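The form predicted alone is given below as one chain in structure tokens.
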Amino acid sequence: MSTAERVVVVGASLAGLRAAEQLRAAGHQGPITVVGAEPHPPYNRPPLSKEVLAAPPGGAPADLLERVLFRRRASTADVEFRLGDPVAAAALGAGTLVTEAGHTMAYDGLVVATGLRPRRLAVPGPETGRHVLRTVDDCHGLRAALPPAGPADVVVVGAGFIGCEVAATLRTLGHRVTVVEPVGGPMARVIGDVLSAAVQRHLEASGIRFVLGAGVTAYVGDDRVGGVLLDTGETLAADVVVEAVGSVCSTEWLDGNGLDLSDGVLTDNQLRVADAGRVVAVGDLARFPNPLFDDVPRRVEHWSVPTDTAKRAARTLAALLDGEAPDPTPFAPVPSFWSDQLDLRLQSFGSPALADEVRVEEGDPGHLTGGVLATYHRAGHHVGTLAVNLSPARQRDLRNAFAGLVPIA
């Protein structure tokens, strides 16, 4: 194994600690940096629209982020952090690095795991009194916005799987919630409308509103947000607006390299970006084949995707270093997620957004909490899994059906 070639992790989230974890597990033994844009080390990001955002009023920062810190495993206690000093600007051919402070780095193996940014709407109005929630300060600031003595107004845009947790907790709170979305019910293009009516039957019989088929037009108020114009002429009242409009790829430091930066970064199955060398990317931005489903490259924003990722591409990489050839296996994960909202838990198994057909087997969509199990195909192929309130005993099971399927492609 290598001992010499240095490789960095451009990225410090679960994904780039994942990736240098794995590559220590592979075998690479020369030195490994990982160079995050955030001043904190690797933190679980799940909990910030849950119970951190959830906790008691008060404190820092650094007290939430105690909450959430990954625990720096044996293996990368050698592993060299460079924290809130992000990468702006690479050279593949030259094999260097330049961080926005002006710091220039050089590696003989990379891996890209910047992951992914909250997109923010683009309309008039006041900038504050508006949030997004994807970092441990977004959520301190969210926190901090939230007035202790009494309940406000608050307006959560967009109905994805984060809009709904968001909603949900601050529902718990007291707030007075409405979410607008409008493309579609709740979660739709995941879970498909019969679970996303059913859901949203759910949240509005806790006191949240949902108002479906109108879009955001513009803030309303002089130095702070007070309400939410919408195109249909409506007006929101709004202490706080929660954007949770999806997201936008962190790539721009990979241009002018010749990538494939359409949407995240295109690699072949091994997690090797296309023409770039012994550079690999993982987690959220990767956009791969997965034979599990078709040999259509796709991003998957899932939990176990950033693991599963940073394990395969590693091994790719320390091949690579090692010049030899990465092992030819299909690369066939399956992807997986869960969502807790008020009582509710959905758990996720392989990709039901694929889906054209959805087949409710267990249970009753008008009474959630008794527990349904739905399965989703395409064109006869089962594709997905989605399981509400059904026990965890049987999580394993409703993985490994995936385990036996041919793969598609």
Contents of the next structure:
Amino acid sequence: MSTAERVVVVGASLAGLRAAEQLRAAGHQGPITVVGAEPHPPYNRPPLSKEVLAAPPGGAPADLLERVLFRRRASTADVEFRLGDPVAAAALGAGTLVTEAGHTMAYDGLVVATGLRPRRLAVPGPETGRHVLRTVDDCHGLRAALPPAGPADVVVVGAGFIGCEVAATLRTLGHRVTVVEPVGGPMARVIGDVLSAAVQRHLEASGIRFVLGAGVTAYVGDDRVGGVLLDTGETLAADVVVEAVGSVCSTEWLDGNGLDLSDGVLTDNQLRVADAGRVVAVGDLARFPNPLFDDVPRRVEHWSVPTDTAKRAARTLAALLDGEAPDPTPFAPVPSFWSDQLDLRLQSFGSPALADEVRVEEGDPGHLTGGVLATYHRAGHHVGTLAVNLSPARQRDLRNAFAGLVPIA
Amino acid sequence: MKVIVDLALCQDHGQCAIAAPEVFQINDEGHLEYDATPDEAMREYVEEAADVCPVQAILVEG
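Mind pulling up the form predicted together with the partner chain next to the form predicted alone we just looked at?
Following is the full complex, with the preceding chain placed first.
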């Protein structure tokens, strides 16, 4: 095992942190540098739309960060973190990187972990009052924009998971919340129409308003947002707007290297980036085939994926650095996600979004808090499971229903 | 090896009980029970459990 080869991990969020940890676990002894665009050490993002957004007002970004920082493992004590200076460009042929501040780095092995950033709406109107929620600084900015004295009119654009969680949290805090979604119902693309409609009714019962089938034409106001003009002609009052309209992969720094960057970073099943030498990709932007489902490479934006991909990618890269072939055993992680909205907990295993058929196995979608189990099928094959407010004692069996599947070699 | 779970953080997601069922269990009331001093042979699974905890409530010491 070489002790000299240098690995640079580009991206200092969950995927980058886990990659560094797992490189050490895989036996890599050479220097590791993790380069991050944000000034903060790696932290856990899911609480930003829930507990941290709902925390009592006040406090600096550092106080919010303290609540979500990942612990540092002893094995990564000698990992160097270079934060607040994103990588601007890479020359994979030469094995070099340059940061925005002009710092040049050479590597023997590279981990691509730059993840996603929020997509923004390109509509006219004032900038002040428009928010997104991905970073701890975004969360601080949104919290600071909410009036502590009384309820605000909040418009959430986008009814995906982030949009629904933000809407639920802000409603719990007493704000008047409207969710605007041009395509389908809340989370419908992932959980299907029946469960989507059920969750919508549950959120509506708390006072959240949904405006479906409408897009945003403009933000109204002079120097700050006061309303949202929809393409239906309606104008919604808004003190604060949260755009939760999906994500863009942060891969521009890899341009010019001949990679397939059409949707994230294309890798093989072992997370090795195609045609790039000793380079692996991890996390939200890794587009890899999962033989649990089929041979189609896909990106998976679930919280479980950075940890799963980092573990395998680290082994792949350690083997490549040793001049060995990566382990060919199929990599077949079971994707999972959860979402807390008001008094609902959604827990999923597998890939419900692939399904063409949804079966409600237990419970009544009209009474979600009583517990509902749905299974998702594609061409008759079970591809996903969604549990709403079921006992956590059942999670293991629900998950193992997938882990036991024989991967398609 | 010592396992400490911050029960003020724990939200009974149950992911630890999937990763290391010999150490972490969810009881019939839906709450976590765990072995605070598991055998060293369990380390890989316990660390996996700590990694997959959505609220990062599990601390592995020693």
